[in-house]
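Only one chain comes next, encoded as structure tokens, the form predicted on its own.
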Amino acid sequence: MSWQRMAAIMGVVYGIVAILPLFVGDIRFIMQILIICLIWAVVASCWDVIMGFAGIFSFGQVAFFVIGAYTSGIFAVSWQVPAVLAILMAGLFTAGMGVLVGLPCLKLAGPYVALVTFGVHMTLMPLLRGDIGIALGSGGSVGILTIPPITLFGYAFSSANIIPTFYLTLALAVTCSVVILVVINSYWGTAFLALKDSEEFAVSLGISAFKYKLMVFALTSFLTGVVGAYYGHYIGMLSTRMLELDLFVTLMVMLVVGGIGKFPGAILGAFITVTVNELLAPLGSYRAVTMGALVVILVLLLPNGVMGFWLRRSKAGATST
């Protein structure tokens, strides 16, 4: 697909977001929805660049927004880092931390990536509970509960000052959703494709795999510890069952909502994703169970998601006319 098409794409859904607090921004529940889908929009789209795109089976997605939203409100509490400062720092050290974690899978296959980047996730929860990281000021197993809001100019962005914080955060995942678009259309997302389909014909032509798949660590760690610092403090609090199996479950589920390599696609999976989600909490118990039969019958009508399932109709419709 076309960067034009790509970027057109974006721009509706983008724009159609944008004018919804004029309908429905008094609705509280409903924008706090609008700022989430937002958030893992972002999210998404970075696991999409380094498994669809760079073809590098990373499950390390949710670790690096957990390590983001707590070194900035570890940064922010007990070092009364400016907000803005701390996300900045956050952003830097998760990109660090995800080149840590790339640097041993450089030289590993597929299944033993995921494997690596999904150790990773599983002793993340015990080493913020654990004595090291109470001694970082991560609150053991109770958390952080008193991060304080981005404050710009004087003025507090949080969930008490919902509208603002809703075009600061749509400011945010629009500006994340550029940088990977410029990405995956540039001389870097070329290597990323080549790599994944062959690396060894792509080294051949001077291509160095270490050179980029270090790349695509630093830069979806980065924009993925950003938007998770900034969580952090549009919540409020952390708490360690962020590093559950349900949300790694749910972000999994809007990559293939939205189609695994089909970018903008991840947007569109988030916001499906998380709208059904919240549509379905009347199902209590039964909630997990319904979300997991849709998507089984999602996988088998489109295995390559709303966006593959678009494509593939309008290359239909071009052909016939």
Second form
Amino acid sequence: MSWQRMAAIMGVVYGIVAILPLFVGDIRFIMQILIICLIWAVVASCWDVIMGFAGIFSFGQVAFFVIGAYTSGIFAVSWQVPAVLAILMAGLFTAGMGVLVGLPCLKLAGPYVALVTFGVHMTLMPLLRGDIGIALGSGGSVGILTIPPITLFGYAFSSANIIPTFYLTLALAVTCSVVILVVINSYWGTAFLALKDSEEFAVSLGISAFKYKLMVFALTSFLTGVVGAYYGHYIGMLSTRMLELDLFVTLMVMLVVGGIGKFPGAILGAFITVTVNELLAPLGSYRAVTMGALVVILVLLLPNGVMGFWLRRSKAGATST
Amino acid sequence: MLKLNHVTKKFGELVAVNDLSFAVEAGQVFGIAGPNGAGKSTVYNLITGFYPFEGEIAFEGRNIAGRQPHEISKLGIARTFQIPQTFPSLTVEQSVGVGNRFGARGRFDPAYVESILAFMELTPVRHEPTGQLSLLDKKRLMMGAALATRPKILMLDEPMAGSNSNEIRSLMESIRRINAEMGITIIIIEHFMKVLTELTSTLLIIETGTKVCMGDPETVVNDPEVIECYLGESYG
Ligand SMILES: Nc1ncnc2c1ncn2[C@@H]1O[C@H](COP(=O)(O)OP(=O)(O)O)[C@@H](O)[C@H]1O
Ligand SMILES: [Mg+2]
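Alternate state requested, the form predicted together with the partner chain (shown: the form predicted on its own):
Shown next: the complete complex, the earlier chain at its head.
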């Protein structure tokens, strides 16, 4: 897909989202869902960059989100660091963790990369709930309950000011998406794709596998950490509940629905998945089962997600006219 | 230009390359032949930094042992692979661009990429994704991407395998021109003796990782030991 097309799709999606408050701005509950959609859109897009573009089967995406959220929360609560600064520091810290996790993955084949990165996810809950976490300020099994909202020029962006907070989240999501768009269409993106397709051919042509793989880890964990940190300040509290499987699975569903390696499909996937999930809420305990069944059907019908389906349709349309 | 000095490579018990020494002079077309499993491709993998080994490999007087493949590429050593490699996510033009962007000593030069596409007759398929190319075009693409790194030496691993006689003639002509017009030194692993005798000025025969014989191709193909171990009684 050309970068112009990616940018156009992104522009349309975010453009529509930007005018939604005109219609639903006074329905708090919908505004909250939109904010959450924007946050997951970035996290799913980052996962797509590392998995879909770079071909690295990292399952540490939620872990990086939680690391970012907790780091910023601890900085803000235990050290009284201003939220904006804490978020940036959390992003950098998460990027460092991403590189550390990436190092052992460099020489490993796909399934082992998945194991190592998911291992990080698994160790995070006992770590945050245990003595080490408590010493660091994680709040143990209770979590962190009093994270201050982001304050810019004396104005607090909290759920009490839902519309301004929505636009701040939108600005963050657009910024992250533009970064992703630029990176995957630069020669970095070419290097990621080349290494995914044939590592030996790529390195024989001068691409450093070491450099570009670590760069993917650093970039995606930085953005994920920043968004995780932002999430913590928006919600105001954190617990290890996020590390339970349902969030991980929901994120994976977003990616599959959008289409793996089909950026900006992941953004669409996030909006579709969250919306469907909310629409299924009346089903109560049958919601998860129904969602699962819908995913199975979707994967069978649209193996490349909505983005792949749409691209194929528009291609067929172009050749038949 | 390129010199191997007592190079040995073991894969566990298996000795794939056994105390091998030879030298390639600048400007020549150097041939390597030998039965399957003789260690020919492994020699390429050692030169291009894919595996550690014992012994010494010198390029332009510098020992290059221990360098990473992408560093070797930047020194001016390019190669193709026996099993055609492509980047299915990229177009032909982008793939050739990869060589120029990452491998070349110097800046990315679209005009140079353009000239390589034309030289390898890839211009008509430049916007195709590389996964769907014909075998011949895949080979041209591998050579083109390698050439885009502006190498001093190009190492080809069985470039003729699976090609018909017209394709072989076309590939041979390309190789001759790469050597003569671009001034690039060439090493070629090949099974077709006719290709080797026509193209090369020195021919090395290896078997089970060991040098059997080396010299000018006419002499080598008439060597009794070579006939016995590789060419068989029927040759000639
Ligand atoms: N990565 C590897 N691991 C183990 N054995 C290998 C590896 N690469 C090559 N070999 C073995 O080394 C020997 C030489 O292989 P190769 O260099 O591919 O032969 P040729 O190219 O002459 O046909 C073969 O026995 C092959 O099985
Ligand atoms: Mg071989």
